[in-house]
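First, one chain by itself: the form predicted alone, in structure tokens.
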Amino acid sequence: MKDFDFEVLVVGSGAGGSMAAYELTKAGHKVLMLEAGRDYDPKTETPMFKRNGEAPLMGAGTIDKDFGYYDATVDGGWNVPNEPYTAADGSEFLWWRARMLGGRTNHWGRYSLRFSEHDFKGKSRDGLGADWPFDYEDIAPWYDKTEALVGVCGTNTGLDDMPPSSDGILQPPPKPRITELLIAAAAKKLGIPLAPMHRAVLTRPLDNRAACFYATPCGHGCSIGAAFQTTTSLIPMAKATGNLQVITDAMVKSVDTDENGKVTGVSYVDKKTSTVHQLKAKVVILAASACESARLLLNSKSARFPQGLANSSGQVGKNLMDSTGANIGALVPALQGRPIYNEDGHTANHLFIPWWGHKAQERKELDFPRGYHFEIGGRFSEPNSGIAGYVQGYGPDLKRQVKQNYGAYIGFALRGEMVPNEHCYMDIDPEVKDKWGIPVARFHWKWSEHELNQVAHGLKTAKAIFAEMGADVGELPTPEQAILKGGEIIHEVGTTRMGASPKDSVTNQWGQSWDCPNLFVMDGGVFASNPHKNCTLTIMTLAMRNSSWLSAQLKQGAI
């Protein structure tokens, strides 16, 4: 780095990250990354067009490969070794980390459905948790900007839970599957849309990535950039200016201050050599995923700032939010035995259920306050391990059993937004250590009686849809062995909480922090609320917004 002379520093190259760096070194700031994982090449290293049948265990998740065999998170997962984090008594959460360059950006599910007006009031609608300190109206454009860079496939639906994109902004869906239909068929009889998921998946080649041509699932990796990652796209982007350098294996371990409180740069450890270094920037950005940001600031103590860097509010940690999740399926008797055929498309649903109860919610017709939606699952796909299902006996006959249940599974996953609670944060734990000697984070968790009353609805509304379709899921759980773990749906956030008062956030809406003027937060962790449709569009189209704004200041001299 002797001659690269940069003016920001950004820690962290997933999604808010890489397009902060994108937006910044476009606009002629010289930028330097830091990330913590290794450097990675999906070009040459994804194994995209590997297949389940030359994998161990037909590819199915064990303990090390939590998402199958072939999942493009090659170093991280839930265990990182050396990097242990702990849980309170009580509590169960599940921290999930990629190590690597691209982030979670080369595993998540590339849903892209933007936030509403709903999303974004939900304090003044209900009085619970937290408005945004700004309108949909003030984001609308920045979505449509982060779309067409990203690369978004879906439709406009007219729906109040799907704000619609500008016209020409979002890439033809791919057409729905028999199963989805058959789903759209049984819910509308119950006044249940479905509509086409926007997924970060190219149906029409952009820039220099190709067309997904439906080979290979999203989940292996996408080495032709169809399927959205900050590696095919945002970081040879901004490298392309000339103004973007990468440091990998960088474990940042504080951000550093001078005695006037002014952030000055950041330490960080070499995890090849295990040595300390120290750089020097003009301007900080966090990105390095909620809980790691927060965990960086909270370990960032000071004289001046006794518990932990930006955290005069006291926010720091708190707030802390993942959807909630469930998961419910039969076998559908009308699927068994139909004709075999390509019904790959993209990996994900073509058609989903979106929240459809906001009227009903306004006339306190439900005892949950904020909404959830349905991924929906079942068609025909690369057999795995689980393609026999609950077929008995062996030879020809369950040869034939096994045909005649293919594609006739179908399965609803519930993800559904949760309302802080001051049961649900994170802090540093007292006594445990990483590998590099910075302290771990410690997480709090308990589900409210919102979120469990939300799943119970989830999973009475599936069954009647499947009863619809002649399928019988059986007895339904209860809500508390339904909903999955804190952290599982890997949506955590608001644990640096952007606000309009210093008082009760940490940040401003641009993400700036209110005790460090060049200090900024791009992650997920300035979410003011936690909506059911997934944060990574939310995240990166935040950053753009910030960065741009953060440009201008740059450039004005303000900061």
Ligand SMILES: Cc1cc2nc3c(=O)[nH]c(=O)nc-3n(C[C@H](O)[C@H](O)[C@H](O)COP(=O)(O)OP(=O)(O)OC[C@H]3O[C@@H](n4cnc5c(N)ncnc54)[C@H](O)[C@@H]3O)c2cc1C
Second form
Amino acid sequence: MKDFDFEVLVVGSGAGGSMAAYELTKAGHKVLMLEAGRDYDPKTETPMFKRNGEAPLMGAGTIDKDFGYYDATVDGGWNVPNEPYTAADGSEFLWWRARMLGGRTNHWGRYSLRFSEHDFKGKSRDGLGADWPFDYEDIAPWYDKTEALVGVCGTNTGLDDMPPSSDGILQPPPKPRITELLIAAAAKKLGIPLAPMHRAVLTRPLDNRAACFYATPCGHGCSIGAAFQTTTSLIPMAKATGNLQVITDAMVKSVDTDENGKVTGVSYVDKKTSTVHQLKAKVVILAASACESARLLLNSKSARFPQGLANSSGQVGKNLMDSTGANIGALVPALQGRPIYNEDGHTANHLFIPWWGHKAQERKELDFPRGYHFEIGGRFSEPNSGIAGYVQGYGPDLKRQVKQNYGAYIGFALRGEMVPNEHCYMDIDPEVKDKWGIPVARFHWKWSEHELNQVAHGLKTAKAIFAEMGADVGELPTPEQAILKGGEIIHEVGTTRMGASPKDSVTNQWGQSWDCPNLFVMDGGVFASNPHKNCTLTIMTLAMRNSSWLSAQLKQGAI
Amino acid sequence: MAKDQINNAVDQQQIQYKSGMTRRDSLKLMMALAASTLLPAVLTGCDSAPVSKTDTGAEAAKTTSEHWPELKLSPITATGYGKDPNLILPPASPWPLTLTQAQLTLVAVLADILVPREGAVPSASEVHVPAVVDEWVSAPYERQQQDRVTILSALAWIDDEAQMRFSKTFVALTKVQQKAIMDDIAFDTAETPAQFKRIASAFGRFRSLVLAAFFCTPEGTKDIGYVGNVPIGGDYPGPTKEAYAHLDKVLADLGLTEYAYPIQT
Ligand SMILES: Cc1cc2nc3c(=O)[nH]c(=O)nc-3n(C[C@H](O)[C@H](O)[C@H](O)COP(=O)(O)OP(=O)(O)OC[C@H]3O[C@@H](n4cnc5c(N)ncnc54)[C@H](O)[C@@H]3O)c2cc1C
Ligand code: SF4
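The block above covers the form predicted alone; next, return the form predicted together with this ligand.
What follows is the entire complex, opening with the chain shown before.
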């Protein structure tokens, strides 16, 4: 990139990195983006309409394609060839990585819920974890801007767990499905509301992107741009300013500093040639995903920063959080043999169950401090390798059973807030290195009672809702059995958390590292807590807000 | 009896399930099979020979204690399709298929017992379910390798049982004899006799795979009634009148009417 005189270097092209690049290039800054994965073009590579029956193994997930053959993740998943990670004795953690332009935005679920004032100030309320260094009011306008730019469908519900967007920001949500309407009635009888899910899916056209046509699994990717991914929106938009250049297959191995501790640029491996290159930059933004950015910092040791870069607080790698997860489901007899119609919709939740227990928690009626929500599933979906369900016998009656049960299974997926604890963190494995000689991340993990009690509550609640629907989920597992593994919900955050003081945090509220003013983190690493609401909308909102601040600093010559 | 034997002898030669093609050639193959007079006759089971009552092997079954084939399967070492297959071109499963001709034929016969032709809806083997089963049990991935052991053991068990009861392979049995064995193993419930528990569970896995492979074909997907994967212009229309009416009834039956979620139609 000798002929491109860039000012800011962004590492990673996922949600955080692309939003940073978009905001900065729009403000006139030249940005160079480095992406470890390959170039990826959704226009020509997206298998939108492909059917399971066409795929090997009916599209079933394998170690090569964890979420199914046609899932948009390429060169990624729980395992990335040549890039191992380890877990400490007694720990288990699953680390999902995408290695492609656009990162995980090419295939994420697109659930996009705002955090509330409540979520930003958990510690003030119950003394656990950490508060964020700003208030909801500070970030609300940025949520508006992000939602309007990204394109989010949903409605303002007035529920205390779902802060409203300004008028005209949200696109209309699609009509609910029969399964969702039945769950809504059953839950309401128990005092639990359902609400339209907020999803980064266009139900109205926006700029060059088309509205959803309600037909194809969004996990395949969306070449028409209706389901948000940076490869069909932010990256092309940033490129159109003429201020963005991207180098793919560029694996950054360290952030380089001078003797004053100022960041000078990065070193990266060109994966195609296995050669190492250095790039100089005025500002470096890490947005390689929470644990990858932390790994980079911990690997960037120098005489001045012997514990790793930006780590004078000792907090890099600490405070690792994921969402809690648990699944519970049953056949609902009342739905057997129901009238069939096209139930694809935008292929994910139209309605979901937001957290309804803030008041009960305030009154100390619950034995866990933080909330959860249920994402719900169950519709006439395209047959896959699991279509048969539990059936018996053979012959015409067998097929009749499967058809009877079609569209009658309902599943709940719990997603809950985890409180950070001292047993959950990542560091650098002292022995193992990846193919490029870069020391790998090592994970330490243990759920606490907070999460287990929360999951136990969720299982009981789900059972009660199923009972109202006339369905029996059977004997409940223990929370220890039910809770999914650390990392399995793929909402890992917190490893470079922001805070009000350099003593106990890695960055300030702008994602600017306390130790090096020209080093920023703009991925989920900066989260001070991990509310049950999926993290990506907030990653993007912070990246937009903080890049805007950075731009002002650059223009004032403050950095 | 003699006639029966002759029929079976003829069957033995005729019901060679065609292998070596992937189901992605399915249209071509289906037409070829439809044109062939060999396969459909057997797979739809025109077995008209009279069979005596004792010939169902009920006696033999009672005396059979549990048996289980201990297969020595060499692990599949082929590579998978990798992390970055071309998703636009018609996909290929790079691993070699491993079922023998005899196993494929047995799979075809069993698959058609599970999913027979019904009117215009083809049977499992007519839409190449055995090819999918072959691809599945031959795949180098963990779950499929576990299924490989389960399913190949079930296939071996079924032939062993056929030999013990009737001194023939399963494929060579009459429909009635086949049904006798099916009735013992195709129901995995609390009442399943101890000697059939293991095979009933293994057969259950096979059944799920056959059903999935069937319903994932265009014909099967149509048969189950899936009407999606079609682009819709404008807003998502939501449930039909009929579907709402059914929901109303369900809510009433469950005593939930007063809690109904407001619907904007
Ligand atoms: C199946 C699935 C469903 C999900 N559903 C939801 C959902 O519904 N809602 C939600 O909010 N979140 C969801 N998530 C999580 C969401 O995808 C992530 O939170 C989000 O994408 C994180 O953004 P990021 O920019 O930090 O990282 P990523 O999107 O992972 O991007 C990081 C990029 O940096 C690159 N990179 C990494 N290391 C280096 C390096 N050393 N040098 C150069 N480049 C590097 C990577 O290759 C990658 O492209 C889901 C995730 C998955 C996998
Ligand atoms: S359902 Fe809609 S948003 Fe999702 S991939 Fe299809 S067109 Fe895109």
